[in-house]
Amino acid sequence: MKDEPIGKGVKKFTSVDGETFDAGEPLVLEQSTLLGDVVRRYSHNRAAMAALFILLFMIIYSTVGPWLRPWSFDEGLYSNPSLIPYQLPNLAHWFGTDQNGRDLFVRLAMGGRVSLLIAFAATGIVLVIGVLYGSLAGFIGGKTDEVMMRFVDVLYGLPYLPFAIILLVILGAGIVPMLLALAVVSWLTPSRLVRGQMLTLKQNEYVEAARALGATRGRIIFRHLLPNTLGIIVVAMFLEVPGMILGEATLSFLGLGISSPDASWGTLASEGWKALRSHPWMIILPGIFIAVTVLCFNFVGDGFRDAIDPRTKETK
């Protein structure tokens, strides 16, 4: 048998007794991206993909809601005495009004936005301050990392609760407080999981090729290192939400977040509670919103964490 060529990359074979055939169009390899296996991977699983369209529900929501009702979130009886309180769920108010006649579908919307707000900006912030950390503790190693992770060691014994509350007595309420009272002690997980990356990560040798070429250690951690540890930054983000959102939660339910006329879901909860036996729709309308949007972002974590580790066997 002998073959001969008649295009390219395709071959036409004889055969001994004269019998001709072609080979047929050469096999090509689909390549992929890193990216794209991640996304991948993450439309597989089911729970994460309704638990981002859910995520992303609550997100849009809180942004429009405020403009799809007629009513202002802060416009009460003192204001507009023909506004009648603790209606119940009907055609003019979707969600009830509240004690003082205040939309609860509005109110709720402006909540979230709130809420969400705070828990992005602390987890950005947390982030920012744990990775940084983290990679110099890394990075440097010896001693510097030795005492840098005995100063993560005594904080981790100091209360979080009591901690943010002496915060927040001391700074006052508002978002700003809010903020420094949650990020303030939570920075310390992000970098332990950071610097154990950097550990095994400066062991590489394209890390000792950048030494030998010069490069200084700024440039070999932001330029290098860092960019390896993107998909443990993003999964710690996705699980460090929920944590800002109960935080924030918890705090303004003691009174010491956002104060009214202004509202996130914590507040919301706790004007609810005074009214827990005979108005209990308005504290089990927030405590849905939070406990369904605290779900979704550790599903969403799950997801990723799952999609970027390519060891981990994908979801039918």
Second form
Amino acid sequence: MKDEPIGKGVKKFTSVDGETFDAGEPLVLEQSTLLGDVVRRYSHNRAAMAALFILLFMIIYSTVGPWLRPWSFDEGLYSNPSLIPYQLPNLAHWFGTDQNGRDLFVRLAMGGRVSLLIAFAATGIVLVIGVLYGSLAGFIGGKTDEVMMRFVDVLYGLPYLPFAIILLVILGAGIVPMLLALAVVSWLTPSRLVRGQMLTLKQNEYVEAARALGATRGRIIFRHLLPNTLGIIVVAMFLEVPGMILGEATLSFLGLGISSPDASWGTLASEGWKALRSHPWMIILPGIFIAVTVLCFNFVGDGFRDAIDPRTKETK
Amino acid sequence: MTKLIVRRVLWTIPVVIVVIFLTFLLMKAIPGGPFTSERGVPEEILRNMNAKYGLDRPWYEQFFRYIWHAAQGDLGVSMTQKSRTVVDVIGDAFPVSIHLGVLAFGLAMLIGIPAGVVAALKHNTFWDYGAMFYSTVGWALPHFIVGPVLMYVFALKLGWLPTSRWTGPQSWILPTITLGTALSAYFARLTRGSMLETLQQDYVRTAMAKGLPFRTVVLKHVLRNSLIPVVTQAGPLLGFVITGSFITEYVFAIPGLGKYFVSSVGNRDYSVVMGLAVLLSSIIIFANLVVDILYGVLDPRIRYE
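Now show me the form predicted together with the partner chain; what you just gave was the form predicted alone.
Okay, now the whole complex, with that chain kicking things off.
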């Protein structure tokens, strides 16, 4: 229906005077879709586009990086005596080698895999918890909402790092414990966000209409309300990821979480820190990777927010 | 207003108890006890040790005992450094952390707020872009990169400043910058956004139209009102500062709360970890309380809600 030309099929029409006119070319109204608008507005934002490309580059580097060089990420001088520790970047080892002679180009790519994977997965978990919790609280409202949100308020005040550290000690080192530790301490913001949205959205007439037609709560939440919060959830996701990258890196830097020979950017920074006195470039590389990735995610998140809701840009 | 404050103050009590409870449960879940060692401890000694620290009682009794003692200012005895109480440990470490935090906050405000003001007044000029570039990059730089880089350049290469410890003004400089950079970036962004909004207000236009000097308008009308959001963000920011100070203290070997916390977790010194976690949480809860009350004082509109 939407692309149907107005007055289709009418070739000629008659004016009040009895004169006949040629109807001319039919007028096609192009309806812009939400997605189309978002993409168009986003692509006009140069900083956000640049950030998106850098991020894509990071993801590609992390994915294919380990296959570009002949060494594996845990191949050090004990398994391959020809490797020399602490090499500066050179033709063979593009980013140099670490204290065990392991190739840093490969290790940084592997670290990227682990860091990005953890960040994405933790964000996913957090969003699922946040969306469920927030939409339940917001939709049911009343006493339930009050109790659920009070609980969030209580946890919100807590400093996340000490609790993440305790959690990691309980759960042990590795990727899954790290995911859980990050998720447990950061599902609060999305919950609040979604709940706030729910409270406003459920005032709409279409919710009442749906209820009058006998739709169940679940149907109203998942079919009518959540799709309308999608934009905000996407933005929240992009703004959550940098926090996760930093959280993982911070914990790994303290020696909790991912440990050698496995690598994350945080582990690599930690190894670089130990060699700071003599081999400072070892911390510079993961440092640049972390900072650039975090920066780009912030830009992409801001870009999406402005593209989805241009009003937010006014005060900028 | 008084009623509001009283209610808000009373509300912090159950919050602190819930926090202690959660921390307590977490501590119980840590595998291994404080007295397990590789060499193994004879059964009787282990039993006596557990009895001494009350670890043989049922968990709910331990919990209520802890609350009861904590209310009286007794957080127990360190389980690895037998001669010291948790309060002793806090007494040693807390002033250092506070000192670092205050210096960093001071530095951040000294740089961040003026940068934000200049950026807003010179909106969309070179100054604005410069300040925003600083704030964007400064916020993205993790503490564990800034610290080591500063240490390498100014302590190891140039030799101007000491690499670590907390011994005198010279040793304060690098940790303060490490902790303060991201914070100042945040202040700059917040001040700028809030200033831009306030500059649009009618009363600002009125003040300008009255012919008041630009300086007066900016300082008295705009800046004052713009700093309200900056104050309200102090609570959440404190959590960020605590996280940052953990790393800063770790990097520069500063004997503050963060360093003690990390080492106590490693030693499974339950009582110290619990004490520090409860202390840190209480600080944030208290800060949020102060912020809420300050908010009402600074912005009278809030009180009527």
